[in-house]
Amino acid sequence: MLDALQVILILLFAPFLQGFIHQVKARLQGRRGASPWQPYREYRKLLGKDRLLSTSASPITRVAPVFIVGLLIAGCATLPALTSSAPLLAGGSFFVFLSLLAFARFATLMLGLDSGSAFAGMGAGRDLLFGVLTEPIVLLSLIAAGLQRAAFSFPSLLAVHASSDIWGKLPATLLVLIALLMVLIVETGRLPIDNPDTHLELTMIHEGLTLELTGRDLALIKWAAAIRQTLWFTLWLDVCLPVGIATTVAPGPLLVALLLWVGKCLLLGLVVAVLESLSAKMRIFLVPRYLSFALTLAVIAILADAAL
C-alpha cells in the first residue's frame, strides 16, 4: 500500500516540480514565467489531440510511450521517497533501479529512431553516447555511498544513516555529491549539456527523439521525461542528503518525511535552475570531458572509502 502511494505520489508531483524549474529560470531571466501549474495544462491538452503518426512508423511507436512510462513507474517503486522500511520491488537494489532506467533509456531510442527522422537518428546517437559514459559513473558514486555505509541497496543505506552520520566520511561523501549532480544534469538534459527549451539541431538531445511524436504519445513522452527527473533529483537526495526519511511507517513520520521531500527537491531545483542561468551551452565535444572529470571524482570516492 505504502508503495502504490509513493509511485502516486512522484506521478503526480514530477509536472510540478517540471514548471517550477521553468518558472524560476524565467525569474532569473527577467520574465514572469509560466506556473508552475502549466504542464498539466499542457498534458490535458495534448490528450486531447489526435495520433498522428510518421508513414515509416512501426508498432514500436504505438506501444513504447506506454512501455516508457511502465518502467519508470516500477522505478518509482523501487526508489525509497518517504521512508526507508517499506517493501520495495526487489528491495530496492541499486542494480534493479539502473536496469529499468536502462531499459527506460532504450525503448526510448528505438522510439525516436522508428520515426525515421534524421534529426531522432542524431539525438539517439548521442543520448546513447551519453548513457555509456554516465552509466558507470552512477554505479561507481552508489558503490562508493555503498561501502561508506556497508549498504548496496537504498533502504539499507537509508537505514545505515538513520542510526549514524553521513558526514562520517567528509571527503568521499562530497565527491559523490558532486559526481551524482553532474550526471544529474546530463540525465535530465540540462544545460550546460542540453537546452530543453529549444528544438535548434545543434543544441538538440534529448528533444530530438520526441519531435515526431503528437497528441497522447507526446503527453506521455513529456510527462516521463517528468517522471525521470524526479527519479534522478530523488536519488541524489536519498545518497546525498537523506535527511527526514522516516524509518517507521506511522503517519506522523511519513507526513513529515512528505514534506521534507517535496521541500528538497524544489530546493535542488532551484539549485539546477540557478546553474542553467548561469551556464552557456557547452559543445558537445566537450561533453566527454565533462564526464570524465565526474567520473575521476566516483574512483576518488571509492579510493577515499578505502583509504579512511
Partner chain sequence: MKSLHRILSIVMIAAALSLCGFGVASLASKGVDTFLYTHTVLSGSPLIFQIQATPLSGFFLIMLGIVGTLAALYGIGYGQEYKSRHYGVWLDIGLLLFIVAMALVFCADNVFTFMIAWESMSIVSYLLVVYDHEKPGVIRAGLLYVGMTQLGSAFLLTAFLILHHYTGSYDFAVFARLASSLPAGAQSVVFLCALIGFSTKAGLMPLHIWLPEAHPIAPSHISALMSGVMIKTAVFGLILVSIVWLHGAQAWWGAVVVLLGALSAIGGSFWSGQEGSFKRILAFSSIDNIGLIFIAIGVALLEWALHQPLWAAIALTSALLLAFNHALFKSTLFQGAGAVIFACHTGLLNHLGGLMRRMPVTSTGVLIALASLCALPPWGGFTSEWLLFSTLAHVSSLHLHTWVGLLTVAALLGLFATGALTLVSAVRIFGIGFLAEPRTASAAAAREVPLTMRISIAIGAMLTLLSGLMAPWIVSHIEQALPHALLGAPGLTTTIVTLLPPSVLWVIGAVILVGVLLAWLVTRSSKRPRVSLTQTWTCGGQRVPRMSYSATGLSQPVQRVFAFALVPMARQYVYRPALRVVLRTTTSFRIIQSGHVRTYLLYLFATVLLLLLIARLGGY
Contents of the next structure:
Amino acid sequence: MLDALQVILILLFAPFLQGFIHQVKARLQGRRGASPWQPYREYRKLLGKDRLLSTSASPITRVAPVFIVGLLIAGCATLPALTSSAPLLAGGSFFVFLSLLAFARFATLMLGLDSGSAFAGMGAGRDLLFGVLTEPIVLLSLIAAGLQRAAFSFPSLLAVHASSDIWGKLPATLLVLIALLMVLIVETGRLPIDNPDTHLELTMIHEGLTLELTGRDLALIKWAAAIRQTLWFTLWLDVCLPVGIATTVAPGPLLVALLLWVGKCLLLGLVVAVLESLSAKMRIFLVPRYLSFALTLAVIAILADAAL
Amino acid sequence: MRTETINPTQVGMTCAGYVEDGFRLQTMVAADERATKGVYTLRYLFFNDDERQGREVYTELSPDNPTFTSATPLVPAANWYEREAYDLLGLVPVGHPDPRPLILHGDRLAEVYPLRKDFPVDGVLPAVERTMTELHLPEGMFEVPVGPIHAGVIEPGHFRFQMRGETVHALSTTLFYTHRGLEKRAENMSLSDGLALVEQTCGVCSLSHALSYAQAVESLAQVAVPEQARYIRVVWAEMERLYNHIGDVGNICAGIGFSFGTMQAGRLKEYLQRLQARLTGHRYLRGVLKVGGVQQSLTADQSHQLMHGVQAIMAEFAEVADAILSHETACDRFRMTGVLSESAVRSWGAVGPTARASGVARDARLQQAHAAYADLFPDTIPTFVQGDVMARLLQRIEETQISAKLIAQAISHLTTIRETSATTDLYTPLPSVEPYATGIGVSESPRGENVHFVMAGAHGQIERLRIRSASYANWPAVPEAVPGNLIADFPLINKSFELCYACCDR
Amino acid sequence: MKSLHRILSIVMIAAALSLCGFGVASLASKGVDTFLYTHTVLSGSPLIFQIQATPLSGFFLIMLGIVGTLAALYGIGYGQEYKSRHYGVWLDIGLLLFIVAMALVFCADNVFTFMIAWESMSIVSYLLVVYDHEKPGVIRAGLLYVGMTQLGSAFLLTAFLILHHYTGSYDFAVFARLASSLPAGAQSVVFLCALIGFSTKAGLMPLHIWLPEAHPIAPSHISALMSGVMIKTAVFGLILVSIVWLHGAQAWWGAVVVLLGALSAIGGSFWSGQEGSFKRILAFSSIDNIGLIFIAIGVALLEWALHQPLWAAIALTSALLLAFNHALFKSTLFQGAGAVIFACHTGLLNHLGGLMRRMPVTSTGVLIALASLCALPPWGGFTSEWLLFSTLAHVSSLHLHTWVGLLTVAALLGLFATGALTLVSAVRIFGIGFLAEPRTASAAAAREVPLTMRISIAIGAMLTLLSGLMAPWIVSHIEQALPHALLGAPGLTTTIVTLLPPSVLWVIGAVILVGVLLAWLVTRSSKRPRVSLTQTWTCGGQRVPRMSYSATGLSQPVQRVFAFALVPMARQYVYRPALRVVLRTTTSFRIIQSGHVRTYLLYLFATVLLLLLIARLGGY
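Now show me the form predicted together with its partner chain, since the one above was the form predicted on its own.
Below is the whole assembly, all chains and molecules, this chain first.
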C-alpha cells in the first residue's frame, strides 16, 4: 500500500519537477518562463489531440509508449522515496531497478526506430553509446556505496546509512556522489550532454527518438521522461543524501520524509538548472571522456572501499 | 569598366582567362533583350581585388539557338549563375557539369521560363510531378534529409547528408524555396520605386540592398551623392553590420545550446534594433536611403543618442564575447569545426566575413570603396587564416569594433560637415536617364559584398535588375566546409556562415 | 524424398524428446549415477565403450533435448530452402548424428567413449558447417573450424593421458575418485590442458576465432544447436574436469577462468555490436555468453579453493542457469535468423528492414528472444544475470580486502559493460533488421516462413520467457545437478531463495503489467481520438529507401569511441601466421580428402587408435 503511495507520488510529482527546472532555467536566462505547472497543461492538451501514426510503423509504435511508462512505474516501485521499510518490488534490488530502466531504454529505442526516421536513428546511435558507458558506471557506483556491508539493494543501503555515519567513509561517498551526479546529467538528457530544448534535429538525442510521436503517445513519452528524471533524482538522493528518509511507516516521519524529499528534489533540480545554464553542449565524442572521468571516480571509490 | 564582347562559344575560355589573371566572377547577368537587340545577352562581371578594377564579358545568344559554352568546368564560381540563366531564361550552358535545375527545382522540366519578357508578371509556372532518382550508395551509407521544413522557425533549405553514422561524407543542398520572382517584379517599375522593392529582398540586409541598388541607379544616371548623405550611409551600413554581427554571435551560441551567449547577444541585438527604430522609424532600417542620397538626416541630437547607445552596447558586448571565448566547451566546439579552405573561398568566389575568416582579405569597403568609405576605411582589415567556426566568430567580434569606430568617425565628420558646409541637401534628384544604360552598385553587407546590376528601360523604368547578395556567393561554399565533420556540428557550421535564404532565393 | 525428410524429422523429434525425458530422469535420480551401457570393443585394451548418466549430464541432456526437438521441428520447414538439393536428406541424417554425438559426450564414462563422441561431434558438425560448400568462404571457415577443434582435442587427450598416467585407468569414475590426490603440478597441467581444450570448443577468447566464422555459415537450425548446445559440451567438460575431478584445487585456476571469461564477455559483446550480418552478431554474442558462463565457473573454482563451498555452489548454479537460458534464447534467435534468410535470402542487416509487418510471428518471436538476450526482466536471460550479479557482488564483498574482491569487481564491471553492449546488438538486429521500411527489394518481398518454423520459433520464444518466470523453480532443480561435494554445502537452498525468491519474477512481470494498465487508463481519453496514418516525417520531402538509417550507422558512435580496441589483435598477431601454417598443411593433405563421411569417420577412428597406442607404448 505504502509502496503504491510512493509510486503515485513520483508519478504525480515528476511533471512538476520538469516544469520547475524549466522555470529556473528561464529565470537564469532572464526570461519569465512558463509556470512549473505547464507540463500538466501540456499533457492535457496532447491527450485531447488526434494521433498521427507513421505508415512505416509496426504495432510496436502503438503499444510502446504505454509499455515504457509501465516499466518506469515498475521502476518507481523498486526505489524507496520516502521510507526504507515499505515493501519494494524485488526487495529494491539495484540490479532489478537498473534492468527495468534498461528495458525502458530498449523499448524507447524500438519505438524510435519503428518509424524509420533518420533522426531517431541518430538519437538511437548516440543513446546506445551513452548507455554503454553509463550502465557500468552506475552499477559500480552503487556497489561502491554498499560493498562494505554487502548492501546490494536500496533498503539495505539505506539501513547501512542509518546505522553508520554516511560521512564516516567520506572519500568513497564523495566520489560516488560526483560520479552519480555526472551520470544523472547524461541519463536525464541535460546539458552539456543533450539539449532538451533544442529544435535542431541533427543534434537531438532523446528528442530525436520521439520526433514522430503525436497526441497521446507524445504525452506518455514526455511523462516517461519526467518520471525517469525523478527516478534518477531519487536514486541519487537515496545513495548520496538520504537525510530524512523515514525508517518506520509512522505518519509523522513519513510526512517529514515527504517534505524533505520534495525539497531535496527541487534543490537538485536547481543545481541541474544552474549547471545547464552555464554549459554549452559538448561534442558527442567528448562525452566518453567525461564519462570515463566518472568511471575513474567509481573505480577509486571501490578501491577506497577495499583499502579502508 | 572595360567590356569584351565575345562569341557564345568562347565564354568558357574567356572567363577562365580572366580568372587566371587574378579576377574573380562577381556576378553574371542574363537578360532577354529580344525586343531591342533581338538577342539574349549574358554579362559576366569580373573584379580584381588587388588591382581594384572590373571587367565585363559580354555575349549575345540568338533566340533560335540560346546556348553557350559553360564556364563552370573552368570557373566553378559560375555554376549557379549559369544554372539560374537556364532556369529563368532558358539559356542552356553547354558542358555544364551539373545542369540540374537550381531555382525552379523540377518545375523547369515544363520549359516555361519566367524571366523572359513574354512571360506575364502575374503568370503562374506549371508544376511538374516528379519522382526521386535512384541512387546506389556504398554499403552501410545512407541519406539524411533535413528541411525544407525545420523544427525551428528558420528559413527553408533542403540539405541531404550522405553518412555512415555520425560523420558526414557528402552534403548536397537545395535552396530557392523562397524564390519570389523579385527581379521579374521589378521590371517596369520606376527606378526610384525599385528601392522600396529591393529593401524587401531580405530582412537583415535591407539597408545594404537599398545601398547597392541606389548606387547602381546613381551610377547609370551619373548622379553624385551629397557628402552628408555619403557619411549617413556609412553610419547606417555599419549599424546594420553591428546588429547583425552581434546577433550572429548569439546564433552561433544557439548552435551549441549555449543559452548564455544566445540570450545575451540576442538582448544586445534587440537594443540596437530598438535604437534604430527610435532614430529612423524602422527596426530594419527600411526607408532610410533614397536613390541619390538619403531620406532622413541625422541630427546632432540623434547622433548623440546613437553614439551613446553604441558605446554602451559595445562595452556590454565585449564582456559577453569574453565570456563566450573563455567557455571551454564552447571553444572546443568552435575550433577545427567546419573548416573552409582558402582555395575553396577563391574557387567559389566567397565574400565577406566568410572569406576573411579563411584568410582572404576581400572587403568591398576597401577594394570597391563606396559611400564615404574611401575617406574612413582603414588600409588593412583583420583576417583569420583557420577558416573554422572559431575564425568566423572571431572575425565578427573584431569587425564589430571596426564598425563602432567607423560610426564614431562618420558621426564626427557629419558634425564637421554640418558646421562648415552651406548645403544641407540630403539627396540629389534623379535626372532622366539614358535608355538602356546599365549600372552596377556594390556595397559590403554584413554577410559580404552585395552586387546589384540595373539596366534602365526606354522611359526611366527598370528593364532588368539582378541582385547578387553575399549569401548567393557564399552558399555554394558551405557544402565544402561540411564533409568530415560530425553531423551534429552542421547546425553550428551553418550558423557560423549565417547565410540568408531570402536574399539568395529572391 | 520429401516423405523421407518428414520421417527423419519425426524420428529426430522423438529421439530428442526422449533424450529430454531421459535427462529429467537422470536429474531426478537424487544424485545417483545411472549406469547405462558398456561394451568392450577390443578386450585387454582401453577400447571400451561405456556410457553413464549423472545428474549433471542429465541437466545438459534436457538442454540438448529441448533445442534438438525445436531444431528438428524447424528443420521440417527449413528443409525447403534445400529442397532443390538431391542430397537434402543428408542434412537430416547429419543433424541426427550430431544430436546423438552430443548426447554421447554428455554420457561418456571413459576416455575412449568421450574422445569418440567428441570427435564425432566435431566431424559431423564440420560436415554440417560446410554443407553450403559452394558459397564463397565456407570451405575456408570449415578448415579453420576443423583445425581449431583438432587442436583442442589434442590438448584434451593430453589431459586425459596425464590423468591416466597417475591413476592407471581410463575410467572417468576412477578419475573422479583419484584425481584430487594428484600432485599439485600435475593437477595444474591437467587443468590447463583441459581449459585450453574446452575453451577452444567453447569459443572462449582468445581461442574464439573459428566460432564467428563457422557458426553463421551452417544451416540455421544447425547453428542453433552449435551455439545453443555444442559449445556447452565444453562447459560440461570443464565442470567435469576442474570441479568434479580436481575439486577446484587452486585459487589461481579460478582467477584465470574469470579473467578469460571477462575478456570473452566484453570482447564478444563488443564485436557482436559491430557485425553486419544477423548470424555473425549472434555468433559473437555466443562468445559473450560463454564468457559469462566461464566467469561463473571461475568464481565457483575460486570459492571452492578458498573454502567457501556455499558460494562455489551458487556460482556453479548460476553458470548452469546461464547455460540453460543461453541455449533457449540463442537457438530461438538463430532460428529467427534462419527464417529471415529463408524469406529474404540475405542476413545482412543493412539489406533488411520492414519485416515486423511482413513476418509478424517470426519477428515477435525474435523480439521476445532478444529481450532474453538483453537480460530484460522477467526473461530467462535476466534471471541468470541477476543470479550471477548477486553471486559476484556477495563474493566481492566477502573478499573485499583481497585480490579476489577486486577480481570479482572487475568481473562485475565486465558483466555490466556486456549488458549495455548487448543492447547495441539487439537494437541493431531488431531496430534495423525488422522495423521501419525495407531497404532492398528482397526484404520488401519477404513473406512468413512455413508453419513448422514459425511454431518452433514461437515455442522457443515462449520458453525464453517461461524460463525466466519459472527461474526459481528451475534453479531448485539445477541444484540437483551439482557435484556431490557441492550439493551438500550448508545453507545452499536458503541462500539461493534469498537471492532469487520464489515468484519474484511473476511479481515483477505483474507490476510491469499493472503499470502498463495504469498508464493506459490514465491517458485514455474520454472522446476517442482519431488515428490517421501518414508518411514518416522527412522534413517535407519524399521518402526513399536510402533514407533508412543503417546498422553500420547505428553502431558507428560506439565503434568510433572504442576504435582503439577494434584491432583484431588475436587474429593479427597469433592466428594469421598460425593459420597460414595450418592451411598449408591441410592443403598438402588434400590428397586424402575424399569427401565421403565414412572416410572421415575412418580417419577419426584411426587417429584415436593411434593416439591410444602411442600412449600405451609410451608407458602412460
